[in-house]
Amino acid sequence: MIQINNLRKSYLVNGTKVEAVKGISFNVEKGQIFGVIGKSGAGKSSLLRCLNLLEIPDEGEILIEGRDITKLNPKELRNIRKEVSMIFQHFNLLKNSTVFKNVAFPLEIAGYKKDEIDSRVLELIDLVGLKDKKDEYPANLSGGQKQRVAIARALANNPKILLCDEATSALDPLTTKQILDLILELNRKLGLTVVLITHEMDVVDRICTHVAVMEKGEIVEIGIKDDVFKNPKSKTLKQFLQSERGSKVIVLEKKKDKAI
């Protein structure tokens, strides 16, 4: 489904040439929900952000159902990028419009006829779990329900691929369960194949099913995911599942607090 061959991601900050994706390669097969972790700075992002080029990569080839993108012209490109969704951190909604009106964007832009819309929107905010909230604004939905309408936006033109970029990081922790169950769901019904970056340990453990972790700019662990967690190597993943751990000896503690 996804393969990437050597790609390389540099950026000029105050004239220095600073490397944040170094000679990257790996797969993605169909289906497959695969997680990207990694502490800041490690290069996740530009590595997302390359896979529907809104980054452009310095060198190596992103090939998507045996395509390189990299070489595509803009209309082929905009064609691919129906394929290729992205859900974002912050949401990225627009402000102006309601519910309905921002899910029905992209199929605007792509020139559905309002029938076509107006039942694709409906069929979609339903699936989300929003029929309700069809006519609110954003302003007037919680983090939750505004990241269900950029997964319902993101799901508009069918795509067979779900970019994910920290797309809990803002939600509290029912809130970031109650979306990754949704994206499971999603992945299972729909047979998308997700592909996140997070730096959440809890993220990875509860949809994912592969798992690379980056430093540096670099993959230093790759593979199925209880197989990685089982038996870290990295210095990064080591620290992660240390942390996750102390985490969860700190909340049993506390309930043994208040038994008592």
Second form
Amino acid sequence: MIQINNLRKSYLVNGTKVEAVKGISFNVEKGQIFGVIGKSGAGKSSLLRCLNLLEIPDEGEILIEGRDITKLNPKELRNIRKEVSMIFQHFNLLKNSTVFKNVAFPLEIAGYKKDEIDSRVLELIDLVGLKDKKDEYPANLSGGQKQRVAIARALANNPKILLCDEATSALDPLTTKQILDLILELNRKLGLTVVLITHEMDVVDRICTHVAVMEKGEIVEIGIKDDVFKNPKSKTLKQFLQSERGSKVIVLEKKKDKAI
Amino acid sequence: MNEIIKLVLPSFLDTLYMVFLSTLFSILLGAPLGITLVLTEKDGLINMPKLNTILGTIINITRSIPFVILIILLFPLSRVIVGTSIGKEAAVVPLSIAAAPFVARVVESALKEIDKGIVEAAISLGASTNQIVFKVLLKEALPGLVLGITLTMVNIIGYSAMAGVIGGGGIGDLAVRYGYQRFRTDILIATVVVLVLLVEITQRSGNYIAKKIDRR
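Next, give the form predicted in complex with the partner chain, keeping in mind that what was shown is the form predicted alone.
Expanding to the full complex; the earlier chain stays at the top.
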């Protein structure tokens, strides 16, 4: 589904070149939920943003269903972006548009007729469980509801791939769980391939089938999630697993305190 | 009193004529310029920093010419476009041109207020640059644009009075001919009152509309 070969991306920061992604290669197969985990600054966001060319890589190939998207002309690129959707940490909804209009946006720019748009939008809003909110503006929604709108909007053009850029990092734990359940449901129902980046172990643990661990622009561990988590090799993953266990222990102890 | 109304009313209508037309034309000239400024800046949607610098410089130069001098400079242009350099029609030309760079900056700053993430989301959904300008930038920035246009109108009201002084017609013209040359203090005061009210009403309506359409 997605093949990434020797991907490199660097930025100029105050005149000096900083390499964010250092020659990464990996594949994502159809139907996988592929998680990339790493600390802030590990390069995971740059990596993800290369997959729909929000960032233009310096070097390397990105093949989506066999087509190298780095070699497309602007029009072809716009079309491929309709197949590779994205959701964001801060939702990025149109603030002066209602829920309905936000979800209709990708359909309007794709040139669908009004009645087609109307029925598709209602279907999508229903799918993410926001039927009664269709005429609300984003300012009146909770974080979880905003992300649901963003998901509905991302799904409007029937994408094959959904990219999630820290999609639950601005949400509380309960809402995070609900959004993850929704993504999982969409993955199963629609066969949607998901690539997500996060610094929350819990997210990967809950829904990912596969995982890659990033450190300083490189992938240091990759594979089926259960295998990788059972036998962590990298410093990052060991630390993450430890702190997660740590937090679970704390929760248990707190519960015990209350019980006493 | 009757006489004052008889004198002030036609001048007031002339001023309205100048202000509305000049605002309209300055938007038509300035808004595309402002949008171009936003698109061509470094890392903008059409990355052309050189063009951006050139446009920016032209705008700054135009804005630094005092309005009275700009009118004199533009007399020939008025003659070409409306056939005369005297009267309310003639004043619309320099007023529009003087306000256009102001509109460009107002539009520029209103569009820059928009969260880059929203533009990014639109790109990720396959939007073209045109679609981003019309369906995202202008739409999201509408409240800011309304306030900016209001500010432009208030400026043009002031400028139009100045244009009146050198033969542009309207309230400024009346103030000079009666208030100054004929020592009619009552007319002078009446013109000031009319201008103050006009500015007040414009600003209040602008604020009201901007607030009404802002859902952020």
